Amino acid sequence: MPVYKLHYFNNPRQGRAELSRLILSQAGVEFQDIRFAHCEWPAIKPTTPFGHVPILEVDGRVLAQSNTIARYLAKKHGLAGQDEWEEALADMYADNIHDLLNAVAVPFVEKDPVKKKELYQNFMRITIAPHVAAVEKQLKKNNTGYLVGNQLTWADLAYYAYFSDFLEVKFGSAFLKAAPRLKALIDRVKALPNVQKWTAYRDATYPEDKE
């Protein structure tokens, strides 16, 4: 079995290599979650292929870019999908939270609080309402309860690291009561035994975040 050593900061506690853990966890898989402080990281930075994180370390080779990351431990672990178009799928969907990501990185770096407030505001408005929407469409039209497919992908964990774990968080359920089948996805995702085991762990494990 190979040894899998993820590296990424300790704050935000989830943060861009979360996927990668729902993953490894969900999978069963054990690894090494090498955290580290913001301080640390002048003297991290040099020694990662292209000067951020997260990066995967598998038997001393290094992998860099989140989805490429989250993709492959996917490929490894039976999360990636069924046939070449499924694939296909399950990284469509993971595109997306990556450019949400993006996106949330706006009002998540503001250190005013009242522009702040707005910015999220303006986020959940403009950018995932209509997203919301639009999922909803390609769950009914998929009709098995998962995003691709008639089994549980990366790209389900994927939503719900970001939509649950993430959203929900901050800003409480009301933004899904018009997508019933996203709401039903997240939370089933939420219930599997090893994501509430692993969240179990990371929560008890890190303190919340801070922005």
Second form
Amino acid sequence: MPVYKLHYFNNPRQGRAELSRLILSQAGVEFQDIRFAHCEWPAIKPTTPFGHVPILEVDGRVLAQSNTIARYLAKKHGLAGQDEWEEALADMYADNIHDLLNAVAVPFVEKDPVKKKELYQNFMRITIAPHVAAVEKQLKKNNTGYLVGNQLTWADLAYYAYFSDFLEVKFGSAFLKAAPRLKALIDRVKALPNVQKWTAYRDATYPEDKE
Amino acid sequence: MVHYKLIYFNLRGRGELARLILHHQEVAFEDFRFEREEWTKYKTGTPFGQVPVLEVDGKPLAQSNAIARYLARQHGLAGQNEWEQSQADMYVDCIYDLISGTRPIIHESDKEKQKEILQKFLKETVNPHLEKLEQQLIKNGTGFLVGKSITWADLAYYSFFSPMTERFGDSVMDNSPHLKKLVEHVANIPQIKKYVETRPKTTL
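Can I get the form predicted in complex with its partner chain as well, since the one above is the form predicted on its own?
Whole complex next, starting from this chain.
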């Protein structure tokens, strides 16, 4: 088994390394979950390939870019899809989440509490609601309970991480009222024994700073 | 023979990488383009209200990089092994971030403000990236980003930096001789050259 070292900031947990941690945890693969404080970043940054994290060290070689890392791990550990078409569909869903992470950065970094609230409200209405409706339609079409094919892929983990572990925790489940299939999917992922094991360990070991 | 239909605006933008991959590998495809004014007509037919979309024998695939990666893999431009494929993914993700960084510039209507945002983008985002990229190109030592031969990663860098120099001048790659050489190399590939000469002329 290769030695995996995943490097990222120590906060927030829903950041861009979480998907890779979920993939490794679900696959039952050990990894070094290296987290550093923001004050350490200036020293670490020049050692990374492109001045960003997360990075993954695999037996001494380094990979950058969160979805590249996640895809690499998913493929290595049976979570990428069962053929090349399914792999492409999983990529598509993971890219959707990547875009949604970029989009939520705007309200996330806003300091003014009144403006922040407004930005989040608009975000949920203008960006999240249409996407939820579109995904619900795709889930209905696929009709297996999973986003891709008939078994779990990293796409399902990505949607769980964003919609359950992030948005539901933040806003409750009301926004999923009209999306029973998406809700069922993220609940199903949440209930997976290895996912539960990971989140319990994570929450106990890295208490979240309340935003 | 698989039928490909690539659906996108009549722009280069996020559809161009897929087109370049297909032209480079001389794979026939339907290059379906529509004008901005027609967008509402096509939007509801897409999986997530966005383009590009690739239809493969009628089955839709969305997300520009998922599309480009699928085509690269199907047609021998993805990298020679798993690690190379991941390295190519990494570089294309970097370009995706750079493209996203140009959006505030493109959407700024005030010319003075646009110039300001552009300069900031070049100084704080593009130039630091290019510094790192030169190091990676030197380290790889083959002239290509990944391995010994061309991959979709090289086409992605061409696809971004060629319009950048078109728009903002050659100085964009002044401190990046290896990237400049790579972009020129891609530009001179016969299939690419022919496509570029014959494709619709678009601002973006």
